[in-house]
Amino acid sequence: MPSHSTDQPIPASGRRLCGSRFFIHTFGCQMNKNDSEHMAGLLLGAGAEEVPSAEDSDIILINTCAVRSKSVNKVYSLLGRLKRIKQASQGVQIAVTGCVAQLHRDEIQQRYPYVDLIVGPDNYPALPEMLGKSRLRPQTATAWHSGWQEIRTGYRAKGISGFVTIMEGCNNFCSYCVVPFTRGREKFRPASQILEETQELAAKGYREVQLLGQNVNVYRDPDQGSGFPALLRELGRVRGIAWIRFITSHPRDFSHELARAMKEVPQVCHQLHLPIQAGSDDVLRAMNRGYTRSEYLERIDMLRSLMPDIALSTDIIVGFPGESGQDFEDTLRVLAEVRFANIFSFHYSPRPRTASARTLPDSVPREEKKRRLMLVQSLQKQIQLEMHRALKGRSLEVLCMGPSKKDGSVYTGRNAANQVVNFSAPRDPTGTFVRVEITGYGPYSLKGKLDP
């Protein structure tokens, strides 16, 4: 696979970082959080110690997201603030990793010359070696690898729900999306390694796994050729794992076979994130999504016919170039018709290298984008309130994740539909499944108490 940069992958080595202290600041999605855990494992394995703040560290890693301009600006803002730490102690190393590193390498070098290390997602195994070299001069590694690179450090942050990556990259080239330019093309992890990692999580007491990939529906085991439904069935036989979730699914590639696997494998939660992005066929065509509104709704009907209790979530982009008032109304109608349990909504921002940024004028005024986004979020808030109201008085199974960050006397967890449930309990149920009677609700979470 061709590289978007002129540098070459730097091989990992056994260089030790004994005495070093590191801190990782993570922006972005589940994939980034999983990557940060891998990087922590690599540095711990090289002898470094993880500390709770940038001020306490001599290695500061910023793991970044480039999906939207707002997330990139947050990275740049943080880099500006870190200059003070760098000036106060010349021994501090600053590393930028992830999608912003991959997409904006040259800009980072020019704007923030005090950054010591820039590493794209395909080069994380080289981190310990590169940190040693960057003490002498700045280092970069943003080249692509054509095959899967396995990172197994044995390290896991304490938890109840564990991420397991099954593939990376995307071949779809949606016209607004930077993923093919930040994560590269599709690469599939061998099913044997996925199964082994899931078994390790079960042995450590994890109760849930979340399978990660930019488009998990197209997964194909590079060794046996079997697809994603077969992988789900295999993982369903791992003893100790009670719930299996996955993200993200592309509607075009979501098959009836996959829906049947969701229904038939008891551990697979009846919960699905299926991004529609827009409700207008004209906008979907301009986005290069590869399906129509009616085809998307057919998949929703198929899923609900097999699993009437399925909870659906989606992504919405408003203000895409050329989106008319009628196009936007079509999106609102989809929200009202499908009634998603949750949505992630954004207004369009042009992203570097994408087709829409190169060929389509950003025609919807910023204030109109904001107005449309507020209408989408207002409608969805109303839908979620109505859905949550219908759950009052019901008893739900909840996997407790621990005490609430806002109130230590309240515990928080998620049900199979991935809804947040906050509840009171006479004892600490962290890491266990409990039955919770729903006694109240808001638009974004449920409230309850342990069933007697």
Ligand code: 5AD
The other form holds:
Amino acid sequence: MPSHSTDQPIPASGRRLCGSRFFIHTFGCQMNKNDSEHMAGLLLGAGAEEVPSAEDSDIILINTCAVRSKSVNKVYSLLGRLKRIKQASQGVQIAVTGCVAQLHRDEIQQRYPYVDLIVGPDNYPALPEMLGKSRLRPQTATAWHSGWQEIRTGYRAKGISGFVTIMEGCNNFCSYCVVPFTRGREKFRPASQILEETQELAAKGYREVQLLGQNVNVYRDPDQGSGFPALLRELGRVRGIAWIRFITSHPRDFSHELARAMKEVPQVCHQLHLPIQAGSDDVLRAMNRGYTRSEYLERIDMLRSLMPDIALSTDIIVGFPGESGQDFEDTLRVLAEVRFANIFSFHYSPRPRTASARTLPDSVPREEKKRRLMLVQSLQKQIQLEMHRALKGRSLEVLCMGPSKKDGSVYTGRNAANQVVNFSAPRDPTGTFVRVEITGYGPYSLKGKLDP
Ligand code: 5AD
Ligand code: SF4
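Starting from the form predicted alone shown above, please give the structure in the form predicted in complex with 5'-deoxyadenosine.
Zooming out: every chain and molecule, the one shown earlier first.
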């Protein structure tokens, strides 16, 4: 978590958290990371100061993820450990935000009565005021709002690549997915706000933006009614932003018009995350995904005929209820056929309130899920090694993100395809675009040296 700049003046009226020190622990997806940055901005705006560890703070904010049971368990075990801190100092406030707060409010209240504040994703603007109130009595805020909740604080760390949320929530109700119950229905941010935030990032020196939303393809500007391709074209005019990416796309909603915008707006990277989830039509139907395997593959053909260099990534769930050995083979076949640059793979985890958890027995045994996950990952590892080998000797454009965490003399960055490139350089190229000659590779990253 970066520390945030405090170069803006704080209005005296907003100093209700003056003197407080806060620490944010973030679990989960990019949207959570971005939300945490905005919440940090809200707290800084109220006069609080960000500190690097929970022990030094008097406000501990835990921004949580509920997408799989493992992520929820991590939150609960952290809350258990925080009891000690709370017992040692009653003055410490503990706030739980994010998807677990929204979904499991009552359980948190019962099991962890020392939690002072529980705030769902739709209520972040109220956070500073509620932190003030929760000094007297525990507070919760999990009500839904029908419109977009804008959080603009002006506090944003300097950086190279920045997230910009364009929509939130989901109307799809894939049968396994808890997101519609934690983030609510689709809400679209006005394009004017998206443009302004992107311009602010550019003015701070950011070179890349990543547009965020559960399903960005269905974006519609609430003011003008224009769609996602028009938004990309507009953002392509922001000076200083050289690369634009977006997550996540839904295969059913990915249009030819959007693919054309990707091709025609030079800043949009030829890289796309398009979750397929499974390769079998029966499983896709039971997941309520709204496309078949061949429809998915047609989209890929369309994308590759327009942009032969496009790098694709995907999400895979193994062990969905009823997934037979044959169904699973279909997933492996899709991986072999498409040859994704990267995948994120998970074993099925039944989630509260979802259709699959309510109506389908979790029929694939744990050990079998593990075995399938291993097969998926080892096939993908092989594919990535082969794809990386083909890049050896090539010179790639890379946006340098900074020194590598493991070795300060090595720099790390990403290319347009979103592959991680670690490289040696005689000077520090952080924040700039450089050409890197690829000299080696592993399954998950490329190695190289700065091209003189
Ligand atoms: N079990 C396993 N994986 C899940 N995902 C979402 N819900 C579940 C679940 N219940 C995965 C999907 C999604 C990614 C963000 O998380 O692959 O695309
Ligand atoms: Fe969940 Fe499906 Fe919506 Fe993605 S599209 S957030 S998987 S319900």
